[in-house]
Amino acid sequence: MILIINMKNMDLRDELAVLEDYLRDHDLKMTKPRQTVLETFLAIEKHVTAEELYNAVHASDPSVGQATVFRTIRLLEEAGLARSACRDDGARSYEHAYRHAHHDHLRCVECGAIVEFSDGAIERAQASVYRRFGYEPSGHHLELEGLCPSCRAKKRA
């Protein structure tokens, strides 16, 4: 898989500040490799696995190792810059979290296509479940699975 990355005109000041604050609060340092991983992750506007992110980082800076990328994506998730998304082909994928609205996912079990959607009725039903069982909401991940229209058409043919 080839990822197209557009670093032009990216204003990373806010995201960089969020990561720097998180690292400082946890007695960790901002390093050039961590910044490279952040910049590369933010330039990819799709769900990305840690392996895909590593490949993209490695293409721009071969000195950044796989372990650094894998550890840094977890730091980005802990800092609120990334969130775990669908498990494409069994591998966890990540998406942008900071300044990105909550949404759920509909994934085709045949081709892996993903539709991101928001549905007020689903959100209200979840709130009702929280209330019914006395839970305080802290978040959720909803992934619906099915066959997309294209794969259904191929199966009929």
Contents of the next structure:
Number of protein chains: 2
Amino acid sequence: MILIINMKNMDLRDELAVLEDYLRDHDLKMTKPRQTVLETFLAIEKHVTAEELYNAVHASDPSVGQATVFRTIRLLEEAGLARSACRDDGARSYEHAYRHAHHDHLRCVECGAIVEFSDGAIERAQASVYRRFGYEPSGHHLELEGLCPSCRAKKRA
Amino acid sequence: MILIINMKNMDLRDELAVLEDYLRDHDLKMTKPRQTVLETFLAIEKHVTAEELYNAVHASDPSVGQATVFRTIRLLEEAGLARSACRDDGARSYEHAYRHAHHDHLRCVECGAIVEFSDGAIERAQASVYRRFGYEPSGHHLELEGLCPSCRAKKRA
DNA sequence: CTTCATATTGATAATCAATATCATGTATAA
DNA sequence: TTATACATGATATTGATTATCAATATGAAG
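I have the form predicted on its own already, so could you send the form predicted in complex with another copy of the chain?
Below, the chain from earlier opens the complete complex, with every other chain and molecule after it.
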């Protein structure tokens, strides 16, 4: 395990370097499929399931198999580059995690539209719950569900 | 669809009656397997997966099949008697919903211990998020993860 | 540049939760 | 009781994910 000494350079390192570091620190190897999966993932600026990611990867390199995409997205998660978003429809979906601030999701139950938001009051209230029960925070999942403005309008019509 | 007129009696009706009403209102039938599944579910005062519930049901009546348990727990959910809790381990788990106030969960990532809590500040902050984006609330899932006091102590040792 | 131990790959099979199918059984209203 | 629509259990099927495995590629050492 290599300690990162030069903290002020962290923000300059791009995601590829983050993955390379993670691989090096775990005696894993950088390969073409892994690079392709990472690049494809980064090019998609929304939530993706492993299968959607596979389709996109397959478009640019048909030789990459499904198993590798599943394996690699988990790798990206461990490396801190991806984060598992929601998983309500059956399949897990992922979003960018590196240099993307924490946020929660507000989803329309009708059309599936997703708003990403961050709310200080919620975060503070959560912190107080942790304190109340003596737990040390390590993460949380919050998903609000509702009817978005346009679906509300449609429903009234 | 029968409207419930006598609201003040609602709290006296037990869960069996709730199910019977739901069945009647939807032209479904009360059967022995459904009753067994409901009774077994009510006897378990913690989160259960469909499979755990099936095992318990099977103990008291081996003739009930898995499919019926899956079907019935969904039915209980629709009838407002069960509510889907977390689903982090792969399988969905359910908890009692009737006459059990809404609450969120705080789970220990180490030992799996679950604290059920309800926090007014969180609820109010969520309501304000809904207002901010013009969404009409329909439900939410909040799960806090952390290290419980005893696991923190173990870790320090 | 070659060697070599070890990690990685793609294809495929396997797993796991959940659902669909279907012939048979059962509840309930007339 | 009798008709009819719903419910059942056994089984097959789906869909997402993971495990297996022989073949291949990586990267450190020589």
